[in-house]
Amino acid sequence: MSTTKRRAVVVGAGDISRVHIDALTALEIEVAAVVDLDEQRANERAASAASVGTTDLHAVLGAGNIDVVHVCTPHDQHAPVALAALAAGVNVLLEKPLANTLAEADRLAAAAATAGVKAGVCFQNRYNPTVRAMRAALESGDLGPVLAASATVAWSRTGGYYAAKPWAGQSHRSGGGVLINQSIHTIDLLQWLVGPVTEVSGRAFQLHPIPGVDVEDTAAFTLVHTQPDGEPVRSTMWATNANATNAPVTLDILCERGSLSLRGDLTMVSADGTTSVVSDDPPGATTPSYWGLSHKALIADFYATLEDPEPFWISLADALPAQRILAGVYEQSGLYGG
């Protein structure tokens, strides 16, 4: 990595921008500006980074000397912001999802593939120690082929949540509810750990309607994965925002010679009954544990590889499979134009 001082721009001054700014500050990367359509919000978030707030992204990009644009906006603004940065020849790090629709996600991934700059997506849970251990165990072959997998996301999103961020309950802006907003990380982990998905079957719906909210709060689906040996395996997932609290995400993988069970900590059981436990890093004082705790690790990795010729390992193309899965569930449910 170059010793040159890196300069970042954070676009979107909502809750997740604080996580990015905290990571950038810890990594001693200068936050050149915080951009938001709401000037007061931009200024307030910029103050936390000793930076400047503005509503004019194009002016910031036009001034030059920016290494990375961090896209932390509502979903419907991901593609416009990222495309503007790519057109200016600036590296891009996007919060999930790629965009509010699969068509926009495809368009954005195609643009990034030919832009000549680095582009990545914050699927930071791939950096969690527990998830890394799951991946290593599966890749070692010691557990044998995967026989089945399942996952749950049982969280709570109340009327107060949607009142604070109305766009999240508006399907034309968010692109959906529990699947695209809360569960996409777990969907990504399923397809990354178990294998590429060839079939999707499921339904999404409102279990506990909230006035003014038109996105799904609950979904259930099955996936058919292809493993390295070519054998298909099925996984299942259930997700809801109608739970009474934010429960730990669960992810279970049953293999021929053992199992992996993620419930906060990871419990690994081998064929002879030997059990080992791997824990994640403890959550920070201001970061909800259910967000995932590895933003800093991903952001540090992204900056460390800026000068490498190959794409970032979680590129925009790598983020498409998870979005295609949830889009398939939406289409089968007759939601959001599907």
Ligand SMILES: NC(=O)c1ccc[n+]([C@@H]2O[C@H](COP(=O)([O-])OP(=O)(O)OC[C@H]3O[C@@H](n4cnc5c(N)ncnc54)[C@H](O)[C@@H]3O)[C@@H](O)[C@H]2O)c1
Contents of the next structure:
Amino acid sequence: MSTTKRRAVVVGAGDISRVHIDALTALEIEVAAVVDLDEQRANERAASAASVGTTDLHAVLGAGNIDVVHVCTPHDQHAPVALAALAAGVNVLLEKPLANTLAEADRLAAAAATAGVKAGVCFQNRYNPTVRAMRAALESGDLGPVLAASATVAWSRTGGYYAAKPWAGQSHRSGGGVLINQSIHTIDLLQWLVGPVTEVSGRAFQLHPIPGVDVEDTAAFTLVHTQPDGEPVRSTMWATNANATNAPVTLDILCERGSLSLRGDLTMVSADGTTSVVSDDPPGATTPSYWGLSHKALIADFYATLEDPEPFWISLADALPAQRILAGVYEQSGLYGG
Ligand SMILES: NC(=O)c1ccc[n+]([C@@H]2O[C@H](COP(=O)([O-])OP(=O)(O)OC[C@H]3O[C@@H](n4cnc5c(N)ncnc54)[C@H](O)[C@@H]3O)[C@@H](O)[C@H]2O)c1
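Show the same protein again, this time as the form predicted together with this ligand rather than the form predicted on its own.
So here's everything in the complex, that chain up top.
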């Protein structure tokens, strides 16, 4: 890796930008600028990183000498910002989802694949110690084939949340609600851990409507995955923003010779019947635990592999399957023109 100090630009100075800036500061990566359409927000967030705030992304890109653009904008503003960075020949680290529609996500992934720079997506939960342990246990083959998998995301998003982030309750800007915004991480984990998905069947709807909000708050679906041995297996998932609190995500995988059960911590039952627990509690984490704790690990890895010739391991193409799954549920529900 180059010894020159890396220079980052953070675009979108809202809640998640704080997590990116904290990680960049801890990693001693310079925040060259913070860009937001709202100048005051840009300036305030920039001040926390001894950086400069601006509303002019194109001026920042035109000035050059930027290693990575972090895209932390609302969903409908992922593609325009990322495409501008790619066109300027700058590496891109994109917050989830890829975009507010599947068509836009496909276009962006195709552009990134030929841009000649690195592009990655913040599916940080793939770095959680528990999730890594699940993946390692499944890859070892010791537990045998998966027989069934199920997941739940039962969170709370109130009128106050949508008042603070109006875009999140407007389907033309967010592309949807609980599936595309909150539970996309768990959808990604299901397909990454159990296997590629060949069938999606589900419904998304509003269970507990909030005035002015037109996105789904609840969804239930089944997936059919192909396992490494070619055998199909079904998973089920239920997700809601209408819960009264943010409960831990659950993810259960039953295998022929053991099981994996994630509820915050991971409980593994091995082939010999022994039970072990993996904690999901990295010290010093500043992210709300229900978001997942591993932004810093993902960001560190992205910068550490910037000069490697191969794509980042969570490239835009690697993030497409989760977006295809949720778009399939939207289409079957007649939502968002999907
Ligand atoms: N990985 C995770 O766990 C995680 C967690 C929370 C949010 N997110 C994602 O982060 C993104 C931002 O979410 P948030 O909660 O920080 O939103 P937010 O509403 O708090 O902040 C978004 C900011 O972007 C600014 N903005 C809008 N359009 C812009 C543009 N074209 N150029 C520059 N700035 C622009 C807004 O003014 C606002 O300040 C979303 O994609 C969201 O899904 C990811």
